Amino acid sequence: MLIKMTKRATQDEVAAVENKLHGWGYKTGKMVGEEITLIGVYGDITRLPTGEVQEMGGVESLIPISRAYKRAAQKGAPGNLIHQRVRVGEVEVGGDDITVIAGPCSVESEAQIMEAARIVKEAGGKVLRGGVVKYRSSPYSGWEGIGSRSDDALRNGLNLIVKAGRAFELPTVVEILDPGDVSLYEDLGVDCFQIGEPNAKNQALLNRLRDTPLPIIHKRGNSLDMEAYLLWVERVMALGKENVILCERGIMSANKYTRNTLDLGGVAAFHYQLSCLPIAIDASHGTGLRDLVHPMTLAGIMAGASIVLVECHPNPLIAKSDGFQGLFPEQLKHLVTACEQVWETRQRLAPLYVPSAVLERDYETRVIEDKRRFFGAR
């Protein structure tokens, strides 16, 4: 259930349905928007004294909700939707402003790393992305990662890309696969963990996410499908984690073109009616051509994404890992100066959407007179 407060609801107002909540036994989290709050009430609601919570200072209204997945639910009300903002290092997204998250597949070395760098930080991208240790499904697939032969070889890897990031004022995103490995990432300065669509259902994993303080990229399981995603999405934030973010990324279809299908549908809905968490449109691994990033990458910003993650190389033709998807330091310029322009045009078209709920209840009205005005009903 969410309690929906007033736009005149005082901190202390607030506090004391919190604390009320608190003493009856029920977990609550709350999200603050730009006119009105709201409480997130956790646990059994059936015995929730609901009279008394209506009656208490500042509470405008009980909102019940229905979806499993309640923490990562949309909040607010048709035509005036709230969205969580999550911070990265310094760089606030989901907010305001598109934000691109750039850099190679993987960390190959020190030099490779710092050009790389380089090369987001002059296209105007706002944080270094990069892998240490690689999902591979076979063990004949090759290159693993730089970090993956040892600790100290992790160690290592995770050292080069936080380097490059400070050098360049970069925050860091770097995917992690196993559980052990999460102090060490916090330890050295990683500023954000990536999960990779292969461990989108890592139970161990996520439950051991829950309690790091650093933001969570969770990427779609290519087999998942929305609501199913959304609620491995809840496992990490069931415990109070609020500053978790979601990728589209591609999923499974019958198209064999591509590397996966970009569902586009599935960020719109995302963003309008399923939940109120930032959004990354990842179209390197959703479409695994690098012509075909660009397009795509602004389609998924006018879904609603307001996040790109995409893979760049110093150059690709030499990668070690997916360089048919990276982009050549010229495409990510333009790229990057596309996004932006797009999330201006998407910012001035924003008010043009009219959710039909706002609509349903004037035209359920007429329903009768409109039947019986077209189809002589009676």
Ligand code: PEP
Given for the second form:
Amino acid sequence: MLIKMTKRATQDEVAAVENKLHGWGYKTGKMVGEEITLIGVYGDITRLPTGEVQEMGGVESLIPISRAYKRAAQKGAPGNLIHQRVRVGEVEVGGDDITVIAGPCSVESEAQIMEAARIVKEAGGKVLRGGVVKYRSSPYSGWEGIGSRSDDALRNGLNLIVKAGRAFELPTVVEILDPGDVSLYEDLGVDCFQIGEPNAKNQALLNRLRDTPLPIIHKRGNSLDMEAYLLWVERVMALGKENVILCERGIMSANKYTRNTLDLGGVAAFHYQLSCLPIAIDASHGTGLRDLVHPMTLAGIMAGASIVLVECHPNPLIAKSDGFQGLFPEQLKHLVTACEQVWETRQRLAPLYVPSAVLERDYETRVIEDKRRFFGAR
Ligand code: PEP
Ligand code: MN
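Now show me the form predicted in complex with ligand PEP, since the one above was the form predicted alone.
So here's everything in the complex, that chain up top.
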């Protein structure tokens, strides 16, 4: 990180910034030019209280030198963002359209996943989701997914969701827990891997997934800050894989009312500043409350998501997992309609978003004159 001081920064202001950084344990190096001074900051930049530095006297801007994640990073400029499109089966996500990926938390039976697929199709969803082996927080929950008990059970569960997806022409997304199962998912026709929150930093799994041609939805770990999350995403991409989708599904916070806290500021930061990857918003796990899924999904789209990941069930009242957050079929239908309208609004409003970088130069040239006008300073 470089801290660029303003042309008028005093030596005392430069020293104050350096002392502050040293106090936080950073090493610094100074470059004093004819007109401006740059302070280089060395250490774990992810912990730097950038807001506080930005507020200090004489500081003009903070310039990240290079991001530790390169492939997942935003490659465009503020006024000209570059976003990658990813294919999930025949569906292109992250492009011109909003994509709703919907389905039950778990595949529970052939009749249930078939009916769920029909509901998703009729609502206007484009991709079917469903877990076959579930990651449960309690070992006594009694349900770890239809595919959890044996290799045959796993094969059967995967076959069921693939069959349902094909019957309704919906590509399928299924969570993968074990690196040893990657080839099986590929061979049985799953279209997209989901890396669940508990595996967001499972090194063996992420390393294994570098090789798959299938796209991946990599959910953010609920205690991963944004930089750390993007570094785990970078791990999957490190050898050249590109078809990766970010997913905000809520993080830990002081809000104990909702299951997790959807980090919508994080979604905006990923979209507008940090990453070229498409973003999915999962308000089902983000809120854990059926009746909050609708508004928070729409908020996620406005913040920058172009994919919606949402749980629904033919009858969520009897779902074997996460029923409390699963939408009723009617709710899904209305949500898809609302998502399309919000997406259309976002596209229409896009020209009204003016990044500061486009304006800053003009205002910089006026700083001396404006200080004189407003404060009488010389
Ligand atoms: C899921 O998608 O069903 C799931 C368990 O999600 P997460 O890993 O985000 O908790
Ligand atoms: Mn779930």
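Between two forms, the rigid core is defined as the largest C-alpha subset superposing within 1.5 Å. The shown structure was predicted, so the numbers you read here are calculated from the model rather than taken from an experiment. Residue numbers count along the first chain shown, from 1.
Chemist: For residue 356, decide whether the Cα shift between the two forms is 2 Å or greater, given a superposition on the rigid core.
Modeler: Comparing the forms between the two forms, which are aligned on their rigid core, residue 356 does not shift its C-alpha by 2 Å or more.
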